[in-house]
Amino acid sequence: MKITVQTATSFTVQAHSLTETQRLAQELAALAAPGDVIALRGDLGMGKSAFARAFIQARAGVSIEVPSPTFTLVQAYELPSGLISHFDLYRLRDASDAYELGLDDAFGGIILIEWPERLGDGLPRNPLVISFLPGATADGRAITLEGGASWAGRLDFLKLKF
């Protein structure tokens, strides 16, 4: 992996394989805390669901089934480390529908949101936005992490691992 630093709260990792993308998710899972909102942006097939799956399994500490919420729109996981809610808003027709799915109820835990742009201006405050773009190889990805002040120290620590 190669890292490019952009600002104190933003950097890009060049993940050359799915395994490296999963490793980033696992490392981030160790730093996430209840109340965190992680917005996963990128086109279809860029690895958002694979990232979320690796993140959730790392938080669980054991191999658990983590289906994509593409059709259910949300999957909730009550883990020993707390609640994780995984939203996939690709099929959402209106931003207000996300709140009918229980977005408000999920705020006490960690929230992963695929297709956060479907929320318009309704994205919760201070999210960690992770953007996935094609990388140098077929399985490679350029993954940019951007967070506000609450993420600054954690992202600085994460940079040291890559």
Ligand SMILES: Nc1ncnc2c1ncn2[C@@H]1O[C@H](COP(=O)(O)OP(=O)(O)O)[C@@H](O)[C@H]1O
Second form
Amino acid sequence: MKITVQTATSFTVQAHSLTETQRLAQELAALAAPGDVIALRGDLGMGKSAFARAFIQARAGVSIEVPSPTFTLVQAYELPSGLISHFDLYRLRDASDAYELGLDDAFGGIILIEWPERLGDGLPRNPLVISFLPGATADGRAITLEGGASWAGRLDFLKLKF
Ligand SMILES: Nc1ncnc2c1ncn2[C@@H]1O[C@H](COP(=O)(O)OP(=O)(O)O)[C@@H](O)[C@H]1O
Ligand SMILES: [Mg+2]
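Form predicted together with the ligand structure, per the form predicted on its own context:
Let's see the whole complex now, leading with the same chain.
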């Protein structure tokens, strides 16, 4: 995996396969902490759920079942390292419904959100935004990570891995 674009607060890696996307998720999982909000953006089939699955399994340390929350909208995991809440807001009708789903309760833990656009202005502050775009081949993905001040140091460290 190579970094292709870089600014002070963001970088893009080219993942050539699912395995490479999973490795990125695992490296990020090692740097994440309770209170982090990670927004996963990109079209259907780009790998948001695959990324979330690898991230959650890495935090769990063992292979656990991580279903896509397409229909339930949220799946929560009480792990020894803390709570992870995985949202998929594709089917959300109204941004305020996200709070009925328990977005407030999830804040103390790590939050992964697919389709964060559905929240409109309600997206929690200081998220790490990860955007998935098609790459040069069918299994290629251009993955951009962009975070604010609370992510700068960790993104600098993460970059060194690729
Ligand atoms: N580099 C890659 N990164 C992520 N997924 C990939 C990659 N290459 C192929 N895939 C496949 O693309 C699909 C992604 O599906 P999914 O994670 O459910 O997407 P989304 O949640 O974005 O709709 C999976 O079938 C996965 O195996
Ligand atoms: Mg998905």
